[in-house]
Every structure is written in structure tokens, then in C-alpha cells.
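This document starts with one chain, in the form predicted on its own, laid out as C-alpha cells.
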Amino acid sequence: MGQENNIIEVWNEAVKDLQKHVSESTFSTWILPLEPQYFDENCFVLHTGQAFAANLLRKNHYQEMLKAVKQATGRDLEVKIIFDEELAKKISKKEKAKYNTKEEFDTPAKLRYDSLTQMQSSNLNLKYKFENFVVGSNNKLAYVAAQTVAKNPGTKYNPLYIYGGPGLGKTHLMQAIGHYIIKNRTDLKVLFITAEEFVNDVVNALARGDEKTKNMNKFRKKYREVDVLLIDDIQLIAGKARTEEEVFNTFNTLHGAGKQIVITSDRTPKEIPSLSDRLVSRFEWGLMADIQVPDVETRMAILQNLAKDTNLEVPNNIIEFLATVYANNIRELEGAFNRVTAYASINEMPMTIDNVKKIINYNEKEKSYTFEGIVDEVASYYNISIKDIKGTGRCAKVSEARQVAIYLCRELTKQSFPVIGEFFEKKHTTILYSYDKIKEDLILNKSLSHSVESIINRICK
């Protein structure tokens, strides 16, 4: 036991030194997940669950690691980084470098740093900070509002409601607020929670029989005794009466006490079906800021930041190519970048356009979907005109075709409902209703399911 504690202490000392000499992104993504195994008179052995971490660290940060280990041990030791499949499985289940539970923070290999207690209780992801958030015309309002809230929590824009399509940076921006407050206002208690986790907490508290009153009090204490509450994907509480009631009461308690509330959603409060009017009203009290799909220049800047943070040399033509292919979702864009750089590194493959296409299974026909192309295929399938689909006709055939077209525009392009509404010249509520109706009908309506599948095959062929 003493030997195990010793290596933990030694590695923690080395990590503190490494933090001063590598970028924040490299530190949180590659250094923190390393687990020390043992050291002797010759070498210091670390395990990683990331297949390409060993190559990347040896190539770009080996000298820093040698110096840090020497400073911690007082000896010149070889540093060995070994891939561990079991650790890889664990990291995969935990979404890689996301440390959001007590068990994960208690893992011996993880760094013990000054804000450990705050980080542990706050539920924040280490990589989501203002420093690595790329600002563009698509998100500037939300970014400025987030910084204002972070610097003066509870005094302006309360609540701050950030909305937009999936994978555009809402969660990143929300958690950046939390990180900033933890760093600069150590007296404030921050809590990040997804709406799904909030629902589960409500259900669990209600389901414990004789302990219900005690557990509901514990539940309310958890959420109402914080200074900053961050709730992600609030649309998931809609239609769940008891959960909505708890959100309503929690909101009133915190807002009345001058505590900061930040909320994210994929749509505006009024566009969330079945959300109670009183919650819609409260969510609109502060500032609503949307995040749109970033333009190609912003997407390129995101990739350049990733390359810089991981000390990788990625040719500009590759960055431009990826930014063009992955136009609608930042999460997919970053995932593609990581896949390409990892594969190229492991297989010692040059980064050319042809090689990148193979790595991401690029299909020329699938490189981009346009509203016009989707509507054209839908019109052809239903044997009606594009004008009919974009018009106001209400016969069953035209209505179904219009709703299918709206559904596919959302699914295939990942564009926001307001943008789709502009194309169809329809109100947001109409677009939202059409999308939700087709999504629900597809579950039981085999004929509709066949039609949608056939249209998708036409678009993708």
C-alpha cells in the first residue's frame, strides 16, 4: 500500500510540473488520463487507454515528461507509455477524459489539484472552457452573454437561455461559465446537470417508499443550495409534470435569491412541445441567445485550434477539406479530426486528401445535403411540385410530403429549426410540429417509414 501511495504522490508532482509546460488542451486530454503503474531504478511506467496517446506524447512532449519525472523522483528515468485495453474500455464508457463522478476523481492516477472539491461537485468537463471556444458570427451573442454571466453571476441575464442545433457548442459554452466562476469565485457553488439526470433524480427520490419525504428534501437541497445552476438540454423535461414542478420551484427559489441559472436547449422555450406556460414564461425572463451553424472560416479555426492544442502539424488543405465536409455539427467535425490524426499517426500514413477520404469513409455523393436537393427528391417521390411542398395546400398528400421534407431537412442537414423555417417560409412552430409529427409517426406507421427510407435512398444514391 505504501508503495502504491508513493507512486501516486510522485506522479502527481510530475503532473503539476507538466501542467506548466503543455497547453491546457494537451494537459486535460492526454496527460490527466495517464495512470502510473510502477517505477524502479531504470524507468517510470504509465498506462494509457488512448491508442494514439503514446505516439503523440513521445513525439511531442517526451522531453517535458522526462524532466517532470526527474524533478519528482530525483533520477534520470526512461518514461514508458503503454496502451492498456482494459483502461481503454473504461475510458470509452466514461466518455474518455470526462471526470464527472466521485469514483472517477478518487481513481489514484488522477491529478489532485487545488480545485478538486469544486470540480468534483460541479460535474464539469475539464476541456470545456472559454480559452478553447472559437468565436464566430454564429455564436458571438451567446459567447458575450456567457462571459457577462460568468463575470457577474446572478446580476445580469438571469436566466441565460442558450439554444441551437446539436453539436454546435451549447454545452461547451455553458460549462465554460462554470469553470470561470470556479476559478475566480471560489466562494460560489456551481452545479452542472443534464435534464435527463435531473429527471432521474426526481424519479429516484419519489420511488423510495417510506423514505420519500427524506429523499425529496435531500433532492431539493442538492439543487436549491447552489449559487450557479447549469441545466443542459432542458427540452427533455417537457411533458413530465412532476419534473416540471420541481424545475419550476427550483427556478423560483434560486432566481428569488439572486442565484444564476443557465439553460440550454435545441429550441426556444415556446417551441418545446408540452412545456408548461409558466416555465416558458420564466425561461424567457432573462436573455435568449442562439447558436447557429458556424461558417467555413470558423470551422477551420476550430480545427486549427485543435491541431495547435495537440501539437500536430495538419496541412491547411486537410483542414479546409474537413471543414467543408463536416458543415453542420462541431462535434462531428472534431471527431473526424481526431479520427484522421490518430489513424495517420498510428499507421504512419501521410496526410493527403485521398488518405483522409479513406479514413472517414468519404462518399462524394454524401458530402453535402441541401434543402433544395432534399425537397426536389420528396416532390419527385410524391409526384407533386416543389411549389406545392413550399406552399400552403392542405390536402393529405401535400401535407405529408411537406412534413417529410421538413423532417429530412432537419435530419440530413442538422440545420436549426429557424433556418429551415426561413427556407420553407413557415413559422418556427409549424416547422417544429411537422418534424415532431413525422418522428413520432415513423415509430408505428410502416407505410410512412417505407416512404422516408425510399426517399433517403434516392438522396444518397
The other form holds:
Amino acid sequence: MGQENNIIEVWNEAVKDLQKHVSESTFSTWILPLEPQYFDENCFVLHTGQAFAANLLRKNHYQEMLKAVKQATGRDLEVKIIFDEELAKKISKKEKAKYNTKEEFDTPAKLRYDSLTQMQSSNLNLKYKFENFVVGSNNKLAYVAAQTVAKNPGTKYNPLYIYGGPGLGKTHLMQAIGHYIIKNRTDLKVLFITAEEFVNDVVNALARGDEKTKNMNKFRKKYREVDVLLIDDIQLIAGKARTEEEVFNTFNTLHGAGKQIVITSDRTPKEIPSLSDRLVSRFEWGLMADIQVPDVETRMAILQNLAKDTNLEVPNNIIEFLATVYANNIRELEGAFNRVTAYASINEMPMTIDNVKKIINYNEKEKSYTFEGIVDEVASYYNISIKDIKGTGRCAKVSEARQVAIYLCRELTKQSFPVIGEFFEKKHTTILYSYDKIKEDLILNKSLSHSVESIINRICK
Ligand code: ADP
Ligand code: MG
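The form predicted together with ligand ADP is what I want next, because the block you gave corresponds to the form predicted on its own; please supply it.
What follows is the whole complex; the chain from before opens it.
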């Protein structure tokens, strides 16, 4: 099953590339009906049920096909196109059946055709599926919510709002919803978009003066005719009034029509500066689910999962080492893992801790920052106790120390405000207030900025 999925995905990638390089009629008549059969390190085999297709494609489009397969597999493979009589018979039977039964959706070719067109218009990345998302206590709620939404789009948790620090799997989970729906509901149109692209679309539509109305209509059609809208990193629309207005209108139209909306952000709606109240309240209508930093076991499970896809034996102590060093961001954890495995395999280097340290430029100073470590240094700098910092005392020195600790926890770990709030046992609005206050005061208050700098130097020592 995994193998089969895999070849279909690889072929879908190649097809996407081919579509750009052949005419539309060649594409729909000859390329789309091809059935990927198998591939190994030497060749990629396709079956056709059309008697002329093999010759025609070999003669006229072979170079494009080689390139597309190379693009999708990363390898120079020979492409073989085989005329398959069995397949020809199967297709002609289905063609006949198509007009009087609903069974057409069950034929693999048709399904693939639909999934493919759906895939292309959806903007999704094939890597981000539920199958390769590791579930831990840090993302369980968001995962379960995402699955619920994927299985019942538009009926529960609308919108689903997923938030958390960078590199923790928000985009992955959001796209997994899209893939699941495309695979299981060929009738639904899915669109993934980053808030940045949305902003650009608004700006472009408004830019050309005389065609403004036409452009705006086109823009609205694009976003309002989908069944599932996935908007990534919504915090980026903050302060852009026209974009906010369009998000508001799009939201209302889709939500009113029972269409699913999924939003991600690095913070809660309330924490997005200057986001209008009406948007804040709408984003809070459905379910808000946060993703936190995974514990070390989950980080190791993520690496074990990646290791399965390489043909290298990655020793457990290396997995544990990397999972310990990269504590706050899975993107960085993955990046380090990829560097290590690539380097080790190219240079045929044994994977020892010493070698790995060299490859990742490991430097004891660059250890991940922990809340405890930060609070410790702040307490010792101000010469007060950790208990004071985490307490509620309001004397000036203690207040400042607490706010500096909160500020540094956010700056150095990039953790979300609610997570920091949990650590300090304070409401996240308090955390947000402290963070903003220090950030602002640092601009004018020389003595404060001196203190903060000294503390950072100590923490990073
Ligand atoms: P975010 O959008 O929160 O910044 P991404 O979704 O881009 O983060 O995730 C960063 C990288 O980490 C991606 O390559 C993603 O596949 C991977 N990743 C994140 N969380 C998980 C997880 N729970 N299981 C497997 N991979 C994950
Ligand atoms: Mg993201």
C-alpha cells in the first residue's frame, strides 16, 4: 500500500511538471491516462491503454518525460511506456459503464485524474500528510481537531484555529487536512494559501486602477468558490486594513455557506496587534488549538520516522543527541538531521557523537535556552530568588526582574505566550503586557538595556 501510494505521488509530481511543458491537448489526451506501474533505480514504467500513445510520446515528448521523472525522483531514470492490452480492455469497459452508473468515481484513472486536478489547484505540499505527522502530548489536541475537521469539513470546529511557535508543525497539520479531504472527497475544492499571498493578491487586485472592479471580482471568485480554505500564518495580515476587510468578507461568505476554514498563526487572535475586534471574535468562533514544544520522546520519534526514509542506520544515541540539542523547533531539528545523514552518507563517515558535533557546528554555548535557565540568570543578576520572580510581589525591582525574565523567555525560546504563561503561572495577557513593556522600554531606558544585555551575555556564556 505504501509503495503504491508512493509511486502515484511520484508520478503526480512528474505530471505536474509535464503539464507545464506540453500542450493542453497532449496533456489531457496522452499524459493523464498513463498508469504508473513501478519504478526502481534504473527505470520508471508506465502503462498505457491507448495503442498509439507509447510511440507518439516516445517520438515527440520523450525528453520532457525524462526531465519530469527526474524532477520527481531526483534520479536519471529511463522511462518505459508499455502498451497494455488488459488495461485497454479495462478502460473501454469503464468508458461504457461510465454513462449509466455512478461507478466512474471508483475507477483508479478517474480518481487519480480528479485528485490530480484537485491537487494542482490546492497548492498543497505532498510532504505534509497525517501519515507522517508524529503525535505527542504537545500537539494531541490540534491533531485530533484537525482529523475531525478533515473527516467532517464545514460541520464542526469552524474555523479551526491552530497556533504555536515557529517550526512546530502548524503548516504540516493544516496541509494534512487538505490532503485528507482531497483523497476522500473528490467533490470538494481545497485551497491552501499563506496570508502573505493573500495580502499580495489584494494589493494586486487593487493596483490596476481601471480594471479594479474586474480584478476584485476575480479575486473574490478565487477565494469564495472553495469548499475548504486554509490560510497559513494569519498574523501577517495585521494592520493591513484592506486585506483585513477582504478576509472578513471571505470569512463571512464561506462560513455562512457552511464551508470549512482553517487558520494558523504564531499566536492567539487577541495577541495579534491591531487585529480588528470583529476578526478576533470570528477567529474564536470555532476551536482554538495550540501546539507546544514537543517533549524529548516526541522529538526522538520524529527523527526515528525520518530515519526510516533514509537507507542509513542512524544509531539511537545520535537520535537522542540531536533531539536534546534541538529542543524548540522541529524545522531546525529536521534540518540538522538531514545535514547529518547527508554528510555521513556522502563522506562515508561513521555516525559518532564527535562527528555529528562537527557536522552541526555544535558548540556548547549554543545549547537551547530553557525557561529555568533564563529565570535562574535573571534572578541572580537582580539578586532575588526564583520564587520572587515567579511570585506576585510588586516592588519595583522584583517587577522589573519578572518582566525581563518573561521578555527573555519569549525572545530566546520563541515560545507562545500561553506556554510562557503556564510556566510563570500567569494569564497570558499578563505575559503579553510584560513582554511589550520591556520591548518598548528598551528603546529609551539605557540602564534597562544595559541590564538585559548583561543577562543575555551571562545566559549565552
Ligand atoms: P510551522 O508551520 O509551525 O512553522 P511546519 O509545519 O512548517 O511548522 O513544520 C516544520 C517542519 O517540522 C516540517 O518539515 C514538518 O514536516 C516537521 N514537523 C513538525 N511537526 C511534526 C510532527 N509532529 N511530526 C512530524 N514532522 C513534523
Ligand atoms: Mg508554517
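Numbering follows the first chain given and starts at 1. None of these values were measured; they are calculated from a predicted model. In this text, the rigid core denotes the largest set of C-alpha atoms whose superposition between the two forms falls within 1.5 Å.
Put the two forms on the same core and the Cα of D354 is off by less than 2 Å between these two forms.
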